[in-house]
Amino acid sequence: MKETFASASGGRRAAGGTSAPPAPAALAAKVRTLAPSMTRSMQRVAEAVAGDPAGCAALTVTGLAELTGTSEATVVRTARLLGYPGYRDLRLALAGLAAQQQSGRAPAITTDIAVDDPIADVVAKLAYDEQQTLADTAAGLDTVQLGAAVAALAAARRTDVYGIGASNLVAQDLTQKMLRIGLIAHAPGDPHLAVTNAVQLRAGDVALAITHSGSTGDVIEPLRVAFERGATTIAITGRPDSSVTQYADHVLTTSTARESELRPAAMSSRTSQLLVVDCLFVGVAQRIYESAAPALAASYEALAHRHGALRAGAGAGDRRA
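Please output the structure of this chain alone, in the form predicted in complex with the DNA.
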């Protein structure tokens, strides 16, 4: 509306003259620059603001005035001097600054998880590690091998997926998804059953082994059997030089992240394996889209009625004590 703050600085061009738009992160610097031209009360306010942006962002004009032992008018005057139209905008900038600082102080997550880490750090570190694992895996995946594996799976008469322990869950995940798009897949959890299944395979079938170490006998054995029966074999492993690859036509490599006592290798290998499995699934779904799409739709439909009436609306009104 009107350049009211011109009066504060008299005819001086220094402060008000800066047509600078609200400073984003340069606030601390601005405070220091302008401090000399501030009155005592204003300095107190500026100091509080620069010292604890996050805290001040949470305060109203009155709150900040009380905190600094000054008045609302002084707070507003300070905000003006700093280049904002009013306190409201200073507060907004403060919130932004706080958020930046918050996200900036994230380097803590690169260290291992310690026994006494607060729960929030655990969350951050785990999420970060898994993100890292995903990036590594994606970068290290051989798309040629992947493409070949997809082609084999899409054309397979039936598919066996072998995995033990944590890897078995990944195997089941793939199996569940393949079934959903109309493909025939099994993930025997029992090593004996796996071998029994493997014996049934022949050319045109696919056997897929999932093992992080690449040396899990219970998984290698059925793959070997399938391999010898003439099935196309695929291995998903973190060790491309391990013995499982002897019997694999296609090898997909997962990433091996560092592990620690509190973060077993199983955790990152699982993440990595799942990404590979997802890629396989999507690749296959693309290839057989014509038949996959209706099958997917049908499975959604079938599940719909298992989900009770949604709309738990009752609590929508007022919570908050």
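Positions refer to the first chain, counted from 1. Keep in mind that this is a model prediction, so the values were computed, not measured. The term rigid core refers to the maximal set of C-alpha atoms that superpose within 1.5 Å between the two forms. Compared with the form predicted on its own:
For Arg239, a C-alpha deviation below 2 angstroms is recorded between the two forms after rigid-core alignment.
After superposition on the rigid core, the Cα of Val75 moves by 2 Å or more between the two forms. Once both forms are fitted on their core, the CA shift for Leu183 between the two forms remains under 2 Å.
Give me the form predicted on its own now, not the form predicted in complex with the DNA.
No partners, no molecules, just the chain.
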């Protein structure tokens, strides 16, 4: 059995390679993702750099601390939490982000959905939110971690995927895709079954947990069991500093739109999780293309007659109409 993490940033994940600092375009996404888990003083720093990147890029660490009413240590801790080795690296990212904004990027629009919004406005606001969520997730996705996760999935004897509620729908989506290319994958919806399945995992297997909050006990428990049994573990979460990452060899961070009464977090988290799942699937299919392509063709052929019958039925219905 493998040793348990001493901290979320250490342990087995160190063997997966060092992550590069986020690109400038990912900074705002990082702030939106991490702000809820920050202290209030760190939130002030994060909100300042995201709100006025050009102004903050011109400030020293002391100047930014004075502007936000915090300390130099808080500024440095915030920079590191956002993924930068130090404040100097954050300033460079801020300068890059400011340059991008000055190049003519459209300002953000208010996307809160009101009870009396016309349906056309609802469509426009949801579409904008979905696009922003996908862009933020893509900008903040650690491709080193993604590549390592893809390699593990492609080589796995078996993969278990854990998720509860909306996240279980995403788990089912991934396992169905993997089955289509000839890989063994399960997404148990029952949390007790997830744990009993995890007990059977070992080195060479993969366990993947999907939880936006990173604190869902019914997802963390089977991942912990799989981790202790020696399986390679992956977490897809919106909180990279959350409990689930203690048992994850590879962490893939998602972004979400701001939660509102008519747009719960599960809606936007599902969108970003599906993007990460699609990236994993395509990456795996690329790696095992020689076996994946015939498997996809065979599964398509097995269902072709059903699609044909449906088309024929639709045609008959049209004629009857």
